[in-house]
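Only one chain comes next, encoded as structure tokens, the form predicted alone.
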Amino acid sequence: MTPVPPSTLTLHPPAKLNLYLAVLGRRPDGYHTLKTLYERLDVADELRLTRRPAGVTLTCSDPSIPTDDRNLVVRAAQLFFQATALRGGVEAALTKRIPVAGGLGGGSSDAASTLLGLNALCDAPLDRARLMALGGQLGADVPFFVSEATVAWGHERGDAIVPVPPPATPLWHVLVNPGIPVLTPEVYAQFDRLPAALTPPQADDTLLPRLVRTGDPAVLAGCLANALEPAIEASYPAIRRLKAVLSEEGALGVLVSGSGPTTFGLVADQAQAQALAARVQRGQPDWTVLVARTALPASAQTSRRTAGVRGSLGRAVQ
């Protein structure tokens, strides 16, 4: 007997970081070229989709958050039945954990996992490939997530992805994030008028990737860069202050995600983790702060698993 897809499917949405990220020029369409390493992260959203007989809704823990077709959950919805001529809908709950708008590619997620969560709702009609391209016009980060890679190259507009190997064992993160508002165009502007001189060496396809999997995190912290930092940093004089905090409060390296603002601080393990997150918390108590590690597949999980270290500090989106 064929098994009958499920009614209803909860899915967490993971946030990701830009270990590394440079800007090679602009292309005809007026997005940038971009060549990013992104690392997927165990902190996450929840999203609950059940099946309807027609219609998108959305509800969703955050009132600030729109519920209608300006949300990436409800046009990736929308996308998916229009792509696969399927009659139906889907009613949708989220719930945020994943700061908003801070660089961690919280809405490309969310959009991720409804393409995932309703093809395994209508059996399976699309494959990954087309689930990426349908992913791809949603956002850039959305083939990512699609991917389901851990660790991955972005080119082009940093959603034509080629996985790597994951790390043997996760990385460890601070995440901060000012709860100031930045404007992803506002940044790139900024970057085209910055001088050439400042867009970081190409990284090694190999190397970075090799120093993620089995390097020390003191030399891979030497490694990270965001070609972005200085357009940030320029708009965002805030952003200077909080790398600083970082670095003084003993992260090995600091780096702003994406167009930011979150900005984390790569730490050696888990308790260096805590007890930097712990002190960054107490000094700067409207910040918010998180803990984060890689979220490494099923496979490679070890007994380091813990409970708890997702949003347990600060002013986590709950």
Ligand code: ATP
Contents of the next structure:
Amino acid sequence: MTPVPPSTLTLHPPAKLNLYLAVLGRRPDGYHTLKTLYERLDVADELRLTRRPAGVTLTCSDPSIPTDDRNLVVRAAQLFFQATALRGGVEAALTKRIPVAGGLGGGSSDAASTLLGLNALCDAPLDRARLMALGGQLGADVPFFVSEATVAWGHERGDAIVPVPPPATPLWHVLVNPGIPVLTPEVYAQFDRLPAALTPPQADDTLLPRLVRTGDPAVLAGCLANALEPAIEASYPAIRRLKAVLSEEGALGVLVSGSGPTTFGLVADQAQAQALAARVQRGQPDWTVLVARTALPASAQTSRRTAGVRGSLGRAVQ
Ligand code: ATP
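Now that the form predicted alone has been shown, please provide the structure of the form predicted in complex with the named molecule.
So here's everything in the complex, that chain up top.
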């Protein structure tokens, strides 16, 4: 008997960090050519997909996020049904836990999970390469999430994905979101206005993945780089103070993720992460402070543990 695909799936779209981001040029389509190293985190939204005979509907726990076709979940579902020419629809329920407009790729990850989830619910009509290509139509970060790699280089718009071996043990981070919404296109516009803006920080193709792999955070910390930081700091001076706080509190390395404003401190281990996060949160009750680690493959416990850590910090993440 042929197994019948389930009609409902619950997925956990993960956040990402950019451990490294260089801007190498501008493209005719308005995007920039990047070289970035993505890391998948154990902080995640929750997305429940239920197959319906027709139509795409979405409910979302965060009332500030649109639930019409401005939402990437809706757009991903529409694109999936269009690309497969399948009749059908989906009812989606999204619980946001990843800070919105924070440089953590939340919307892109939700879109990727929608594509992966619908493909599973519809008996896998598309292979991963096709799903990644569809994801690229929705946003430059989507193919990384569709790849389900733990750590990967992103070339071109960040959408040409080359996975690298994941760390042997998870990297630990303290994420801080100061609650300033930052729009990615504005950061790139500011980047283009700055002199010598295309000068990329140095990155060795093999050194960085090797440091990630061996998991020596003290050495890795020295290689973290984000070419967008000057543009982000020019537009949002509060980021400079945030970085200083993380450094003063003992982070080994501090970097803005992607187009910000979420800034992370790389620390040695879980104990340091929790202690540092608690100190930062005490000093800055208005910031959202999260402990996050690399989402290693088959680590089913990760989300639950992080939820516990968040709870101990006394913060509810929007
Ligand atoms: P990027 O770096 O790709 O811009 P981000 O993590 O900084 O991503 P998101 O959380 O994806 O930002 O949100 C960016 C904008 O996208 C918000 O203004 C939000 O209203 C809109 N958006 C659309 N769909 C979603 C979604 N599923 N979750 C969150 N935001 C969404």
